[in-house]
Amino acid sequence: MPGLDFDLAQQGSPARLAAVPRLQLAGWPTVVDDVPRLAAALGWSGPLRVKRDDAASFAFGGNKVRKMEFYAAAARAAGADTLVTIGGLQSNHARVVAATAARLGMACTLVTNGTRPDVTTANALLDELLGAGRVFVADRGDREPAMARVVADLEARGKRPFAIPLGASTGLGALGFVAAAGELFDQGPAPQLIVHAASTGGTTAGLLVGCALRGVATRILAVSADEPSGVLRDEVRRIVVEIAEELDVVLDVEALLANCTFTDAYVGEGYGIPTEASTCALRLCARTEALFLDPTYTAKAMAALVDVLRDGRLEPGAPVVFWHTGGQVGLFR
């Protein structure tokens, strides 16, 4: 891979990845769809494909399922009886944690910022159906301290809680996307560019290491849904370091980061607030390919891809993959 002066295969990282305990929740691989009508609408002559993690066969899919397979194995190995995590009321991550708890026969507590709604919809409704309990706090900054209190309270009552960080975006969770990158490359030629929605950094970090593990020169475009690009980059750096620790390999972290473009140009007025461009992208995908995006994450990432394909940033005919990270439950808020 150009710009990388280390050899992950020689360090044994494929075998080390395979040795990390993982509890399969969905059927893999997810499909990769050609989207010729979308490509034509954008005037793009090259191969345009969509990696359909939104269609993963567990809990309405999405990128969090891959991360949770490693956390599910860790929780079971720890003898946990309760999963605890944090997120927003409509968190995709919280939905997958709640579903994982149900699948494993565990209890679940979600620590959420905001106030309890009069009527639950979308992900919050699914959390309720899955039997998850919920603790509300005033704002995002209160979530982690509240999760620590919930864990302590459960332990005091003789329970065995297992805390999962926001988005499962740690070195352990990101192993899901180290493996996912290899899955993509087994499904066809490596693309020149992968575009995806990014928030807590685990998907991006895993893809970067996964590309390096395969020795391919695919570039990554991480489209922030909320954080400034510099903050997102720092989070990805942290997680890449943690992946190296998980796999016990040496990584040139800065060389990996140089293979990724981070942008916050599509956040608009804030997290979860649609923009004109994201709304147009959402409708375009539905009307050309019956492909459903979500307003918080993937529609903004698709708006970025629309600009990339239209403004000449890529060489004509270059193969491109849009990694659909799920979240379409958010359409039903």
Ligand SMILES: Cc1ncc(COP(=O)(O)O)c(C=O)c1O
Contents of the next structure:
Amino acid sequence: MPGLDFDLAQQGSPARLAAVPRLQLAGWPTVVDDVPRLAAALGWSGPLRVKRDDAASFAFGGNKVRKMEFYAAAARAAGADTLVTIGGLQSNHARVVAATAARLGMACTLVTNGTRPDVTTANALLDELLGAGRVFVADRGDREPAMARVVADLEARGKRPFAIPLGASTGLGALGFVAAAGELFDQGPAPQLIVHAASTGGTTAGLLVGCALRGVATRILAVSADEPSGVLRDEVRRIVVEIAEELDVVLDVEALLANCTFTDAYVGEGYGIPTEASTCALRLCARTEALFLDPTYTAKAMAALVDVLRDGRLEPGAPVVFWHTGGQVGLFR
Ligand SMILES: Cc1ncc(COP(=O)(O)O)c(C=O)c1O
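Output the form predicted together with the ligand next; the form predicted alone has already been displayed.
Next comes the full complex, and the chain you just saw is listed first.
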């Protein structure tokens, strides 16, 4: 299959994946739902299914839970007593890090750009309930240096902090989605297309490698929530290389990237700002399937899927999976 220069199974990589320490936070697999009323509303005759990571059974779920299982194990192995990460005030990633810290009996500090709100809602409210501390910085670009200062300060006070990068989108975190691809293929025939929301690239990179490991020729459509597609593609390339290092496998990275279409056509005016199409998609899923998307990520990815299915770009009847990456807490901001 494209993306492989030789048989990965012969390199024993699934076994290597199973050997990487992972601390289970949720019950797996997540459910795969048929959504026939949504398919009918879009005039789509083929099987349309939704992989329900939004319903993962840990801390309101979402794609970050899969990544965090590997980071939780690494933090525990390092003897950490505090998790530190960065993100926006309403970051899904930050919420899952805060929840992981609570589950592991660790403290948590979140470094966030912006100012402390008068009223905390949605993810910020959950962070507070989970007992996470928060440090505010002015801009996105200030977050990483501030995280380094927080870590140094905690160490100076005798603590054992463990820093988790933005979105946990490293080779280690993305292993969650390498495993997730295998999980999906164990639940039924491989789809022709998987559509999902993308931002820091870890989900996409993991899925691409996961498909390769299983020798599956599924195409991935990565729908950016913020970054230009070229930036997203470069990030995915970096993470794929890191995954290959984690698993000690040789990948033809460019051929693997060719299995993925990156689009930034659904970002609209910017990150977190709904578009007409994303609002329509969000309402359509609620009204046809009682399926709740989030305004920042999954509604924009669904807007892309709506176009793909309506435009006749796919072979009629092709099986399609929409990977619901969560974020629904964002509906309550
Ligand atoms: C709900 C949701 N969907 C999708 C994404 C994108 O995932 P990734 O950062 O792995 O590209 C994120 C996080 O950024 C998210 O919170």
